[in-house]
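The data below hold one chain only, encoded as structure tokens and taken in the form predicted on its own.
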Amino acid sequence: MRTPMSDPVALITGAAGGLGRAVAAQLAQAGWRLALVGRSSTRLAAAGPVDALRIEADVSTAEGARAAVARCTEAFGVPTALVNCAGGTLIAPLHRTAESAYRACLGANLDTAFFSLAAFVEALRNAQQPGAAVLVSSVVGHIGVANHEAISAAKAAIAGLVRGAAATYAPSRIRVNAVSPGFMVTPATQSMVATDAAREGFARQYPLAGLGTVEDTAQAIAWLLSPAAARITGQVLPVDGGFTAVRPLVR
């Protein structure tokens, strides 16, 4: 019989966002204890199950990421799963992207992934424990989409980070993978599909009918962390309705 302290521990960054909340719901249902990380304690208070640990930290820095892992370890023990949902988007052509916006985009997406993963694997190696991490890439890191240069660069770099880290830490029994979602309907993107015409326009780009949801991606993340994916590492799993693999049949 499972006791609360025997449940596995997952650290979720960006936990107050749409995807972070969906991942928290999936993992809580599967019996994980959750440490939810975000930059706003107010937003975190409304995220995840009531018994989750909430950690206010900026994981775009090495110091912030280490502090989050340390706080989780103090409360629950070393986390054996990491999901980096921290991020943001920037839709602008290269010639209209200010340096500050570019650096903020890389900080929110690539730096959070890099430093969170570094702190996570350091804790696991010190404890001599296996574990699994899932980062979040994007279809725009794999196929050219107009006006996405900065976010494309950040998300493509995450795919490289996954492969390198998976190779480095496989001997330590640490798996590193990523998901690569297409467009997802979230609170942040809701305004982009506020009309029927806009929703239909987005949906026509995808071979599978409809638009993706955060729940679709959260289910894939939960599977990658599960024993069912024990032989999978160094992979970027598309959750994109076929966007990067096949062309839709346009009628």
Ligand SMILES: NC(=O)c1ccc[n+]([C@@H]2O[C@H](COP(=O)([O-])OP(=O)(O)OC[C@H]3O[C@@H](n4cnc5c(N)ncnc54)[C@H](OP(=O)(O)O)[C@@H]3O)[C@@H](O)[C@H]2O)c1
Given for the second form:
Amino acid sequence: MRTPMSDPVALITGAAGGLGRAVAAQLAQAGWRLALVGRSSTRLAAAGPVDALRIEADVSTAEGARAAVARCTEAFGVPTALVNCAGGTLIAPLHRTAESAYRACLGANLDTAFFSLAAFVEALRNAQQPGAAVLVSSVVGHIGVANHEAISAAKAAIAGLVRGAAATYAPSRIRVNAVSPGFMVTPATQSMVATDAAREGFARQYPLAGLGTVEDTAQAIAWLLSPAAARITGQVLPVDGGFTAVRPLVR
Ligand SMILES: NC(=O)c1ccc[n+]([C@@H]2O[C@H](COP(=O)([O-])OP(=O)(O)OC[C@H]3O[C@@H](n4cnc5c(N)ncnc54)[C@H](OP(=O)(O)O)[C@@H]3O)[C@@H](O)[C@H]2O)c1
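Take the protein just shown as the form predicted on its own and give its structure as the form predicted in complex with the ligand.
Every chain and every other molecule in the complex is listed next, the one we just looked at coming first.
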């Protein structure tokens, strides 16, 4: 599918991942032109529509994130939407988390959000354009889940980043929100639900039946970027089947 050059431009990081691909599909359908960012052009090649721009960059550094936004601006124009799907999970108790694993977890989940958002708002402000960003938190950033200390710290920090940036950039007409998914089956997590018993075990923890999908979260992201959410900023929207709000009814 070819999209007209007048369509608005969205930059998606972690675009080769499970959630990133679903977001790309959702935003392409909503008429966005896409710049897809990841650390491997081979993995990116299989993601998104044919006419998407693919940018190999590590957005966990200020330099990498700026380079990604600059490449998008040069090819397509300034992106007016950012979705930071870059991330990676780490399941380990605090006392067994090596310093290198902790730093990698914070780098993939928090540094990518911080530096992508910084590069995005800088480009928008220079162009004097409004825009909207969606970051990705997690249920483990809001409620204690055993053996998730490093990722919980990173995902809780996303909420602080969202609120601070929403306040700073509201006068520039830049909205900043996050989604907070529960468990979704993606290449990163599918080994955790390889058996029916494991899948049912995960599902039982959620008040709403079944497991969430990347499409559920991608739809929420597309909505937060759309004019329908024009009055929403500084929010973290749970897409978690009730996991963080209510207790499941145990029968
Ligand atoms: N799956 C779940 O159950 C779940 C639940 C709650 C929240 N989340 C969050 O949702 C987001 C997406 O998760 P997912 O399951 O789709 O994970 P995924 O399949 O592992 O995708 C994450 C992507 O991030 C990219 N990435 C990592 N570090 C990067 C960096 N420094 N620069 C650029 N790209 C980078 C990776 O691609 P390359 O290696 O090719 O760069 C990978 O494709 C993550 O933030 C995750 O924490 C997931």
